[in-house]
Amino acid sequence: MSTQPIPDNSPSMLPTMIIPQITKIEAITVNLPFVTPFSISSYTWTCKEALLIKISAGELSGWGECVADPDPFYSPETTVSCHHIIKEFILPVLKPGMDFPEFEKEMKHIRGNMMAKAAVENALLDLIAKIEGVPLYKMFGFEPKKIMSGISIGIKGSIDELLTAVQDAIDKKYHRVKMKIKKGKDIEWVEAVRNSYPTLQLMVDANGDYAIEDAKHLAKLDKYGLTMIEQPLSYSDIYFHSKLQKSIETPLCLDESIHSLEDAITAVELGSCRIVNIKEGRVGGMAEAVRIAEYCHKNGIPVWSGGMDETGIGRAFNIHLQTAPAFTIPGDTSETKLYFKEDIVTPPVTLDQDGYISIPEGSGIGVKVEEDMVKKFEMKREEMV
């Protein structure tokens, strides 16, 4: 297929602000218990352990959240490995006076470790936006808008339990429902939801639980009118997804396979998916996420913002990202109370009467990080600079 040019690093897509004189950088690990355990095909989590990066310039501080887990069951990166990469390799290239594109260029010498990079990059962007006195979305040249909501429902113990969760999401006016599936909990479970809710915008997420040999089985999902099937095959695969997409009608969406703009281009060129899930915390931060979104938009590939069960810090970045015109599908952007009884920021994410989410007001990411709540859930704190 013929595709449009790769986006450049123009100011409209990549901030050129100068990195300020930094007075302190802290790495803080927090642990927030979930309201209910969250299960995907490979693991179940009962809490969110998050590595936070706080970068200060005088009285102002920018915050970033590393989306890695403490374990390697979703991603090879972990909170411990990211802490090491940030301290030993990323922060040493961060110099006052360099502009943001120069910092990104220097980070390219560090292979992979996109979650670690995102945590630092986003903290810098939050700080720079606060210094400039503008919301983060405006720094990228985007206009404010209400954000569509979407909910991700983990694998449940029974179909009845699943149907109850779906009904609760509908009652709260969520615009889209995603249900996790895995082998043995797929066709019958999807059929039950679709029969109960014929017009629901419904998608499924397999988190890589299937193989190309399961193509005929996955094709059985075609009759349920799903918005998409997300990442049915291996996290590292793009090629076999292209073969699977040719054999089924339902659009495939790639998630874990996309770590960079180059991955997105490869997937589009091969026809491996018709939709892309952009997780800014997984692709190295906001700047790369915007480049991927712009490329997909130019090539007719819808995108949406995936969630990583973030605290209010990471959730705020996802909200700002979705002001980009490319985001036309409701993302995994849910109310705070769905995940945490207590969060570390105010205000919490809430839905209005029509299921929309407002962008937090104020400069940077808009939310206020409550230091007393951070300390309440703090496991470890280290001053790196």
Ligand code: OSB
Given for the second form:
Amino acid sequence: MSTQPIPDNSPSMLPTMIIPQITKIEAITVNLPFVTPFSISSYTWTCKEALLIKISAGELSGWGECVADPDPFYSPETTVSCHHIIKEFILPVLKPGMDFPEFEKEMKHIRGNMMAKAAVENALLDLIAKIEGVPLYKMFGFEPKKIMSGISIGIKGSIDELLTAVQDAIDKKYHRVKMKIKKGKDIEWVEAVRNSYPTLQLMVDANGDYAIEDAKHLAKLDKYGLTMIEQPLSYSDIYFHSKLQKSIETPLCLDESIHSLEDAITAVELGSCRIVNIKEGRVGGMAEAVRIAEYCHKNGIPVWSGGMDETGIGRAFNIHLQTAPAFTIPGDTSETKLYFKEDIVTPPVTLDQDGYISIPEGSGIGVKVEEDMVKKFEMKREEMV
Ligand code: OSB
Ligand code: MG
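We have the form predicted alone; now please give the form predicted in complex with the named molecule.
Zooming out: every chain and molecule, the one shown earlier first.
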């Protein structure tokens, strides 16, 4: 299958942006405890360690949050590998007066490392939007809207615990529930949720726990009316997902395997998925995320915004991204308090009575980074420029 390309200069607003005179760049590693441990098929996290990038131009600062974990259990990138790539390779290409396409072109010269790139690119975009005095979504030419909410429920110790978490999510009016699955905690667990909630918009995420040999087993999920199965096969696979999608009715969705527009085109042309999870922090930043969204939209593939249980900084980028018209499915955008008792930004993300999230007001990402809270959770700070 061949698909429709997107225009070369997309997203159309970005070419006019110029990199400002930068006075300081800081890399700050923070560690925030989670309210409850979060388990996926490959690992359990009890806290969020994140590398923050703060780029200042005089009084104004832009912030980026690197979505890499301290470990390589979701993606090969780690907070330390990103710190290294940012310091040694990404920051040296930043030149004041450079326009944004030039910056992106220079970044392409550095292979992979999309989480490291996203942290810097997003901080720059936040800074430029703040200099211009506009909200980030507006700089991309998007209209404000209420953002749909979604919850990602980690693997629990028992089916009863899972059902309690699902009931909580329904009470709070989340628009969609995602449950993590792995081998041995799958069919029976999905059946229990489906039997209790016949009309719930429900999906599962396996984080790569299965192999193509499990195709028949995974097809047992077809009878539960799931919106999608996210990343059933290996974190790096696109090809075997295309075989699996042919043998299963439920739409597949790719997460870990998509790092760029090229990956998305490969997946869509091969028929590896019918839905794409876009994490701006996994694909090199907001601009590539918008390009993937536009491409998928043009080719009839719905997209949604994934999350990496980010602090309020990354969460704000995910919210702005979802103003792009391509985002028609609720994402993993949930309330701050689901993850953190205290966060490093204000205001926190909350749901209104219909389960919607509002875009934080103000220029750039809209939220205010509370420096005293950053200091409270800080493990390491380095002035890179
Ligand atoms: O696969 O989407 C995933 C969290 C950490 C690593 C991988 C994933 C997740 C989530 C949580 O599902 C999404 C969120 O609430 O931010
Ligand atoms: Mg996922």
